[in-house]
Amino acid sequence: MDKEQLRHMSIEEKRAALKQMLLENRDPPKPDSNENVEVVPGLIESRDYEAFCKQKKATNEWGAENLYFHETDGISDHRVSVAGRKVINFSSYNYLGLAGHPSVQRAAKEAIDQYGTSASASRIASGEKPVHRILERALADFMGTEDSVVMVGGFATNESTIGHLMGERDLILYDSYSHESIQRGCRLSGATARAFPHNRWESLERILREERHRYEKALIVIEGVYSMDGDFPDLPEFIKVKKQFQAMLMIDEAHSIGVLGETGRGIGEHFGVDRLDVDIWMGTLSKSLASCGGYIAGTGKWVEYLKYTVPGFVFSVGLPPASAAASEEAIRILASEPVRVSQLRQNSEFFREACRERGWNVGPSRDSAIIPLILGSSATCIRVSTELLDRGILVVPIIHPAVPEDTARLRFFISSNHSEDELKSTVAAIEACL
């Protein structure tokens, strides 16, 4: 093809064109420097594609290319099979080790057996199955609050609630270490969206002072548990803001659900705070609960008008079956059985001073059961996780550009069922690597 051809196609003769040089494995023409001929790229031209080859080539050179993808067998406790091997686990956010606990195994068989594997509709139609209501119910009587609504993904949740309530008159605080679906959901609703500090509520209230009469709503999204450096904010003093202000105010319990709080009801049992001093308690069903999904729990007429105005409630099906049902049973779990979030705790507290002792940087990291061992260097980070697997030992490094480089770090998630014995072997393993 010359580039007489080329001037006189149209774009979808382009596309037509460039995808079946592609198929024949050939480069595409290069057209003069001085003319501004339109190409329009697929996937495997485009920049974004460029760039994440370029990354993976370097973390490749590190010797990355095996620590992503691990295919693990059975159930992912606190022990794992990778490759036919049993190992310690600690990339899993099962804190309870209630997935794959017996009667949880069992209540999701038995949903299976009554409904099916699928919903098969949105709740709104004709997919609401009793189990729903059952889970909704549970979660509110754990968490508290009047009502509570399921939906099917955790990221969707925050994702489609945030970008629903608020709109382009509206303004979104929210906290520099915010969930990408935090994030997401504020660009979506095409509200006026800034960052604040992370855990900095001081820098919030002066942000509020100066930007909140320009506005209608205003919103300020935290999260319990912050998922990076396993540290929380000082909720009391937020809610004083948000008072102040007469702003919302939405918390992310992905990571402090059955992990903060004596019995394991996060963060506002944490702090003791009143449930209605915070409008949107936001959480997942796949971490502490055992499951997969995501809720929002607060006052009856808030989840009533989620119900039926929320995109990612209403034109999405419901949640499945034995997904609802397995947490209903997790959560009955955990309200009977609170010495699982004390030894979580106990847990935690022994690798974590343990790290300290030894002079590791495990960052601000406290009373939670996510902690990052921190050594500044993704090649670092890359070696020692694959010596670590060799020695039986789990752990994926979290490394640029997901963390600056500086802070590059291996992530450990504790569960209640790990022994002493695995804590104390995992630390030894660690110094036999630095």
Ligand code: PMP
Given for the second form:
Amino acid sequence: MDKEQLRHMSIEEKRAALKQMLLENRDPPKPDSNENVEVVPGLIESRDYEAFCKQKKATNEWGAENLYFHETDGISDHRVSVAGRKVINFSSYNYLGLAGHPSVQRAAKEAIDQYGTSASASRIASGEKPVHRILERALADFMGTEDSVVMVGGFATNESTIGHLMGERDLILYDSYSHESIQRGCRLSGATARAFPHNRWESLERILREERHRYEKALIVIEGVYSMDGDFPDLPEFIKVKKQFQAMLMIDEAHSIGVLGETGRGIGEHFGVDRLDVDIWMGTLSKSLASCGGYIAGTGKWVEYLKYTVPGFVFSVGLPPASAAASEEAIRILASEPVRVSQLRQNSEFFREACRERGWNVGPSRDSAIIPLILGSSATCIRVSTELLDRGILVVPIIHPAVPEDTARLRFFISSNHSEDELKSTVAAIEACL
Ligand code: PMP
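Alternate state requested, the form predicted together with this ligand (shown: the form predicted alone):
Below: every chain and molecule of the assembly, starting with the one above.
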């Protein structure tokens, strides 16, 4: 379809055409394994690249060139600058506003002055700086575990830890809504990996009953808050299942640490579970904890084993000292100012309820700071987010193929720093755009 054709179409026709274009890209044709494979000289000539270009063109036709790599300036807090204009920001997971906190910034700067900008080696081979262990102790104390280990990147923490812990004789069962880093780790491991329906511990139990005896180790992977829907699992039920089948349980707290629980200690605090009932408490430093990196918290034995064996830790540079110091200070503030957590909860409830009262679909989101506004069409999401930006509100559309077309959504990340006025005016602006 060319630009000339587009110009003569009604909005409805354009939407239908975009939907079709997006749907057509769903399953790029794959060669039959028995056929001779067509030899292509490189990426640019490949089907993958062609599919990518088509997808990009489809969204660009809708004036959505700026949908990705949207440049923002200044600190990504409850407000941020876009093209020189301050807008209300719902696109960052700086949940507690700590990524711009003066004392977090100071801690990072002081670490740079003391240690420079890089650890310059793997920690196992003399890249270890005092700030690494100070952060790991602070994390463990905050979580109520014996110890913790931090790695460079939350994604790498999941991928490398799962990929390393499990092997060909093992079974991994992960929630079907799991983050890409978890799914990549499963594939890397070579274990038999199966997704169970979202949050359905009953289905998990059934699979384990039928399959557990065929495998050595079994690992269940769930998340503390799911990043597309803002909902969370019934952790005590998962713990029962894990115990019944002698499986290990890993929980990714990227979006629940600093958010769930009275004092932000995550889903474990929310349900009041014994820390020892979960084998691997994984989390990221990039959301509430104001920095960059990932952690695993658990027993001292677990952590020691991981520190000597996980490839993504052993064969990778130590976390930059400034990142470690920033997170350590963020944890100190979080622990001493739990009011930030209650403010975040209050803001999230206010916004979620305001949406529900108007009959808008916010899916199963509850208690968390992620609120999807499900509009059910990629084209509508792109249009509404563009119009909202014109009105001074930044929110990212999550469209097909990231989610099924009929659940395309605007995803709102709420911050403890959003004011009631900002939340109210956002609701009014959405109302005007729908
Ligand atoms: N786990 C989950 C659930 C995530 O949402 C993300 C990304 N935000 C990651 C892991 C990866 O973390 P990071 O971006 O800090 O690498």
